[in-house]
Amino acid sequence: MKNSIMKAGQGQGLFDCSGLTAYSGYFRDKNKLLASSSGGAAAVLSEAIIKEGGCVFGACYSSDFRSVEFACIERLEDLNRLKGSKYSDSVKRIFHDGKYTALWPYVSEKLSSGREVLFTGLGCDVAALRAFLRANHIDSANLFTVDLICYGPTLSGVHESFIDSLERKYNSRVKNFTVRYKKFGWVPPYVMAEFENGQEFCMKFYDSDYGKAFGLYARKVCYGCRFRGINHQSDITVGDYWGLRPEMSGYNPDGVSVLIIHNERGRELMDKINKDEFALMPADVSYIIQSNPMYYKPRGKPLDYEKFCGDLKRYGLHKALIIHDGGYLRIYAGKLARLIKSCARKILPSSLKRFIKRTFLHRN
């Protein structure tokens, strides 16, 4: 459905939605829907390409879950590797035949084989791929591209520090990790980690150190992102249908995706969706973009950005966040208390130490 209102957005100006078409949708299969971050739009498009003999590129976690990289998926049963939001900066590499190789040449190799290729990533990822293909005169006729409505990935150090802290706390390696676990449905999101020793960590994402950092600190370039609004270089943009309320048509408590179509190539890709498996319906593009301002504008940069980056490297994620909250004393209070206790043990006579312990420490 073409939009009837051609302007969307508030605050920093209006965005012209003319020429865009939008849909909303979700997997009808509840298990597939729960495994997706929102409604599963990227997953259903990926399934369509693979069923036709093509391959799909998308972001995944490294084998140790300490970084985000890319994978090339050619079988439906392997698509789970790409599911779930990745909120950290990605490394443009792919693991193939027991070693890492550069991402863009590997995509080019697949395109040159004559197969259909779907590339999913952030707006800057799609732009970088297209620039590489143009510079190397590689035919992109078989390429479909999907980008994500992007808040801006947080610093890679945030993700790695968070995984480190979990593994220290649980004394075990992470074997599964997600920042969009649907514990009670679509919202609120939970961060969940499973460990090799059988233990599990689960917490509301925005209550966690990871969520707090993601809400404030992105890569420096993200604050001036050029690949939004009319500068999206993908065929389709997908994301969560924020703004969809329970009383509105098409709502699903387990997640709903939006799909914004940019061009004819995007419409070709949309036609491949299996409507029996994916509930797809027209949507008001102006309302969708108004509810998803990150489609057309980047987020603001915190005043303490540089300081946080330095503190993250020096202290790690948890202490850096405490400092951000003005908690320098909270960092050192524990160390000071331990130092005083140690000195007291060395200086005070035994009789006085026994009196303090009996009088103050053993009170109920």
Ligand SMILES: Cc1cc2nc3c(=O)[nH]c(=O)nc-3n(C[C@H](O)[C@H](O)[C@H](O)COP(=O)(O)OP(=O)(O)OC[C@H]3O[C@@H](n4cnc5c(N)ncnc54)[C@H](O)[C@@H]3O)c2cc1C
Contents of the next structure:
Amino acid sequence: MKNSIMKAGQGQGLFDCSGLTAYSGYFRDKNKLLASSSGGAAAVLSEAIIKEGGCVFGACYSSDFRSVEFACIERLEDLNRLKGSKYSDSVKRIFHDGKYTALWPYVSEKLSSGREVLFTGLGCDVAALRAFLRANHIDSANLFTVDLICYGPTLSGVHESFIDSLERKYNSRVKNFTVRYKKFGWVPPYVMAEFENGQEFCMKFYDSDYGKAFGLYARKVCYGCRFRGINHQSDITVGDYWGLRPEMSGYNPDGVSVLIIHNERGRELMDKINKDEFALMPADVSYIIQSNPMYYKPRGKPLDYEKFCGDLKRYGLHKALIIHDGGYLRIYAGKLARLIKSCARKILPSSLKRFIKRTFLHRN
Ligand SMILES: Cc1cc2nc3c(=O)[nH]c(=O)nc-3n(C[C@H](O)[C@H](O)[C@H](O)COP(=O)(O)OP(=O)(O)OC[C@H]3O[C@@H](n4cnc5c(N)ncnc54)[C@H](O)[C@@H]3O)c2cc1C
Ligand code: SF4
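With the form predicted alone in hand, show me what the form predicted in complex with this ligand looks like.
Once more the chain from above appears, this time first in line as the rest of the complex follows.
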């Protein structure tokens, strides 16, 4: 069992990580590095398992890009589907043989076939899988698990509403979408959509409605997330090495991952990494965690959380964000002006309307 006392009197109350080991790393191949969100740690571990004849479960977009679900990948050329963080909660289903099937029984089936299985997901996904396997007495000897440091996916509805608004604006279906496009490298992330009609949308993620919502609001359950610190149930946790500065050794402007090892199974999985393809270095676990506190503590809930959820349902994403920014007046003033105009049109005599137009609106 790992040492888990919260050290008192150290600013934000640091997590004692003395029982953990950590590495940092990135793909040496620039194209592979650009396809992943941080340094490609999840992808390189997935490659290792597939090369040994195993299969990898991970999150992908549904074919219409409106939701996030899971896929079971068996060929290296299909791994791109899993790459890239999806900031929306996943549906625990998998599309197989032309129909949807429940995720956990499908993972169990693969485990029972005797092949190595790597499951990648968020902390609560790994915990749910382990609970399912325990409850159904399924042997997990062939299982490796990797979870992500997790800020929490944004509210359900945000992702779909954003895709809807893009498709309306560009009058075409989305055929590719990412919230971690490395336009000028790792930071800042861009949200990018490609459409069937050949057009493209691209802007800084945190300037977009999606990015603002992700930064501010998570699913309610995520504010009390238990799958952190000593409660990570994965063999390895991966994330972005946010604390790494350009002048520090091991930095890559196109992204660097952290890998935090929890147990012997994690060390076994680490040994499978091809170091010629992935630049792997030991890293200072306490420094990593200090600059990425989501490893051990959940985010705080904003004061206007319930109100924003109501506004999101009532007005949609864009208007709800304007209201959050204190833009009530812009919404209500517009409504009031339209109401006054339509009343005036009905009530005022034509001669007075003509006078107002000529005098104040300079129209004949
Ligand atoms: C909602 C969310 C919040 C995050 N918050 C933080 C944070 O606060 N700090 C931090 O350092 N890192 C965070 N991450 C992780 C980070 O964004 C990268 O996913 C991580 O660095 C791994 O990058 P990579 O290059 O190794 O993975 P890639 O090669 O890009 O592969 C991505 C992997 O993530 C998995 N994945 C992506 N989206 C989801 C999802 N919605 N549900 C389940 N699995 C998913 C895929 O299965 C795949 O294995 C978060 C990720 C998500 C999805
Ligand atoms: S914050 Fe916790 S509960 Fe929410 S998605 Fe991440 S791991 Fe799951």
